[in-house]
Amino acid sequence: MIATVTLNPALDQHVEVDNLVLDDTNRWVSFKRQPGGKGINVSRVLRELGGETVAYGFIGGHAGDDIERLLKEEGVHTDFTRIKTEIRSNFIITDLKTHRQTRISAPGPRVTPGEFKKLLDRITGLKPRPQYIIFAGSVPPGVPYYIYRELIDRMKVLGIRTVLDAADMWLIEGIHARPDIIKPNVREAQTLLGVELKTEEDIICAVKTIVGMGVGIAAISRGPDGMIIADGNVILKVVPPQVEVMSTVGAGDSTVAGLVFKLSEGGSLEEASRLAVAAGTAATLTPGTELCHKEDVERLLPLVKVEKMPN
């Protein structure tokens, strides 16, 4: 079983319009509400791929009720920690004429020390213990910036493999706990290491550096160029097939889900990387905030190219 932790979930509200006109009334073509937050997205993809998962994190208010209901409809098991404040809602506007998206994201509710302690106790007392636990996304106000470092340290004591998919200070601090897997994109890796990653050689050096910092597997996603991934023994360049992109929302979360799902099954790094990139690419075929579909992943899987790079 693979657990996910989303400290700052969101109810994603997605509107499609034919031609977005500023300073005027626009009529929407379609409207959808979907559960949001990086860890929640990973759980949704894991379920789509056929994996067993439980989603943990904070939840509250009417938006939180909607998320729990929507996840139940998708067959995703949850064990959220209730907070008194309404969780955030994000708004995504897609212009069908230009295929451009406008995203408006909220910072999230303020979490009290008591609510924070309840979550810590719940995660520390996980039963049955998962094989992997994935910490993903931003952190709401009131939660200390070092939270991921503390959570990873606690999970390692319990013998649970840890995955961190975060950015900025949360990644910089969390990596000190030496998680088993991290998957930053190029921008996030640049912030982490304090260097520019302009070339493929720069990215190869970056994954080697991150593994040298004590991380088990370092994967840097490169959008349409795929991913560079290393585990201390091998460095792989993973390239997706060219597709017509509808939306990039959730592509990184789908990549994480595919990677961890295959590793949890005992797959090799090459097999896991291939599934990861297939899942991430499949997510770009769906509109708005939709994630990957299993049939697309299976169709793309044999088209993903994996090349071993010199150490």
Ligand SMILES: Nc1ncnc2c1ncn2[C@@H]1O[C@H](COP(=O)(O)OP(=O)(O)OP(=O)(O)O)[C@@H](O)[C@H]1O
Second form
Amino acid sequence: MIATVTLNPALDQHVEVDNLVLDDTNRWVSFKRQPGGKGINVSRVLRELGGETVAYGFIGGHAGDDIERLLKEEGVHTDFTRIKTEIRSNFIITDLKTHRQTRISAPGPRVTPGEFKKLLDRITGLKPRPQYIIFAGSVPPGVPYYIYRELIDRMKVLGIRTVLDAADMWLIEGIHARPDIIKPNVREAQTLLGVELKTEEDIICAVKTIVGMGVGIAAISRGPDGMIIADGNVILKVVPPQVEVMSTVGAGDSTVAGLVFKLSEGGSLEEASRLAVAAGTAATLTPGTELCHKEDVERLLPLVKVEKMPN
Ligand SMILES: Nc1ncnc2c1ncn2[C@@H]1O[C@H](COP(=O)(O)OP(=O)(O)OP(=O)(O)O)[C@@H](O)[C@H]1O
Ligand SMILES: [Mg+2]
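Could you drop in the structure for the form predicted together with the ligand? We only have the form predicted on its own so far.
Below: every chain and molecule of the assembly, starting with the one above.
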């Protein structure tokens, strides 16, 4: 089983309009609400790929009820910790004429120390113990910024493999606990290391540096160029085929799901990387906040190129 933890989930409200006019009334062509937040997305993709998963995290208010219901409809198991405040809603407006996407994100509700402790107890007491636990996304106000470091430390004691997909201070702090896997994009990796990553050589150097910091597997994703990934033994450059992109929302989350799913099945780093990139690229084929479809992942899988790089 693969557990995911989303401390800052969101109800994604996605509107499509035919030609967005500012300062005026627009009519929507379509309106969709979907469960959002990085860990939740990873669980949804794991489910799509046929994996077993439970989504943990905070949930509250009507938006929270909607997320739980929508996930249930998709067959995703959840075990959320209730908070008193309503969780955030994110708004996404896609202009069908220009294909431009405007996203408006909220910071998230304030979590009380009591609610925070409840979640901590729930996660440390997980039964049955998952094989992997994935911590993903931002941290809401009221939760200490070093939360991922603390959670990863506690999971490692229990022998659970840990994955961290977060940005900024949450990643910088969390990496001190030496998670088994991290998957920043280039921008996040630059902030983590405090250097610019302009060339392929820079990124290769970066994954090696991160592994040198005690992380088991470092994967840096690079949009249409795929991903460079390293463990202590090999460095792989993984490149997807060129595709017509509809929306890149959730591409990175699909990548994480593909990677961890294959590893949990006992796959090699090469097999897992191939599935990761196929899933990430498959997510770009779907509109709005929709994630990848299994058929697309399977179709793309043999088209992903994996090249071993010199150490
Ligand atoms: N334009 C694209 N064309 C093809 N594949 C893409 C494109 N953008 C993203 N991908 C696929 O998705 C993967 C992850 O993308 P990216 O590096 O943008 O992740 P991210 O920034 O972490 O995304 P997220 O916003 O979901 O966290 C890439 O490795 C690639 O497989
Ligand atoms: Mg990401």
